[in-house]
Partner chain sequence: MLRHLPKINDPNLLVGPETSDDAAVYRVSDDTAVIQTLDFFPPMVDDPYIFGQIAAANALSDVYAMGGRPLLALNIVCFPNCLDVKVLKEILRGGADKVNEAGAVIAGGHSVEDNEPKYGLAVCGIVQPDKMLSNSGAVPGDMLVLTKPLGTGIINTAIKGDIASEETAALAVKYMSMLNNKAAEAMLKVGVNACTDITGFGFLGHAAEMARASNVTLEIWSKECPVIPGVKDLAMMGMIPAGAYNNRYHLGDNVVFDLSVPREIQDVLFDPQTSGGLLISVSKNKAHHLMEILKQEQVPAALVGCVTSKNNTLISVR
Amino acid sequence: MKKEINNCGLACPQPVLNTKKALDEIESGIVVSIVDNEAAKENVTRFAQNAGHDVSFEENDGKYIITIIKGEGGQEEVAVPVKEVEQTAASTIYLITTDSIGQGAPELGYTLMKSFFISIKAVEPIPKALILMNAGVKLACTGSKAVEDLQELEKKGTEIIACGTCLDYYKQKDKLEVGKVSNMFEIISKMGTGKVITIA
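Since we only have the sequence so far, can you give its structure as a single chain, in the form predicted together with the partner chain?
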């Protein structure tokens, strides 16, 4: 189930209302909302996020293509079923959602994270990908002690993926030192291609 709505040329709040209507009409699935100005992009994104949906966007030729996934249906459509993937160490993907491992003293958490990166470089074969989300994106940004470790892993062939929404939120987009910026769509697709271990 995928619906596309073109909101180009429409002023706020019309793009939000059109997107809301399209989402209300489906139980689950994907709504792609196309807008042509920053305010509409922000408003549609905000609306969909607060309604509990997964949102990602791409900019293309002055237009913003906002992809909204509602319910389970949307995710099934993009994710490759895990059982088809060969479960080897080489297909291990780490989803890192924090810059400090575990609950407790933050200082200890940072030390553990540092130690995690030193150790993971030594593990054979190296992980297929590291996905950095939420505060995890800070690991790949200027000032982080993990930047060098991540650069080393990237050189060896590990894909480093940083969540764009998270970089925006923490205002770190121009401080990313390693890896590529990605959206929820790609991240979900990537997670479907290997065994995912979450570091939280």
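Whichever C-alpha set is largest while still superposing within 1.5 Å between the two forms counts as the rigid core. Here the structure is a predicted model, which means the values were calculated and not measured. Numbering follows the first chain given and starts at 1. Compared with the form predicted alone:
Comparing the forms between these two forms on their rigid core, the Cα displacement of residue 149 stays under 2 Å. Core-superposed comparison between these two forms: the Cα of residue 135 travels less than 2 Å. Once the rigid core is overlaid between these two forms, residue 27 counts among the residues whose Cα shifts by 2 Å or more.
Got the form predicted together with the partner chain; any chance of the form predicted alone too?
The following holds one chain only.
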């Protein structure tokens, strides 16, 4: 079986997500992922290699044609117990303390945060909880581009928790559109129930 996906013009992480979806839909065969920039080429190639597939690419008129072979003839995948992976992911809690990622240009930081939410929605199983503190509470409030992503995650079962003190400080309590208002005691208790990863 051979599938071809045109990812030209798509921003990170969409080319990787589209390629992953195509690979998940076949037992074995070839997936050709076409991208139009170096970053997407590197990301798709690295993803496919890390998944244990044979990967090659060629450049043609500014586009990269990435050929991924799954199954027969592919590299041997490293066996990881499914239950172990599921238990780890299902107990993951993200502590988000900012409304943008990193200390560089704010616009880049917002783009990276949006990319983070797009990617995290594609992870199975989804995170146990997202805890929003400090400027992170703004992500769940009116005007944030992340509100729809958070609502999707909440519908899937991720608990969204927003720090009440932080909402008060930023005068955002009446603008909260997703999740529940919480306090430090509850937040600390929740953090004790899973693996915590901080996004700052």
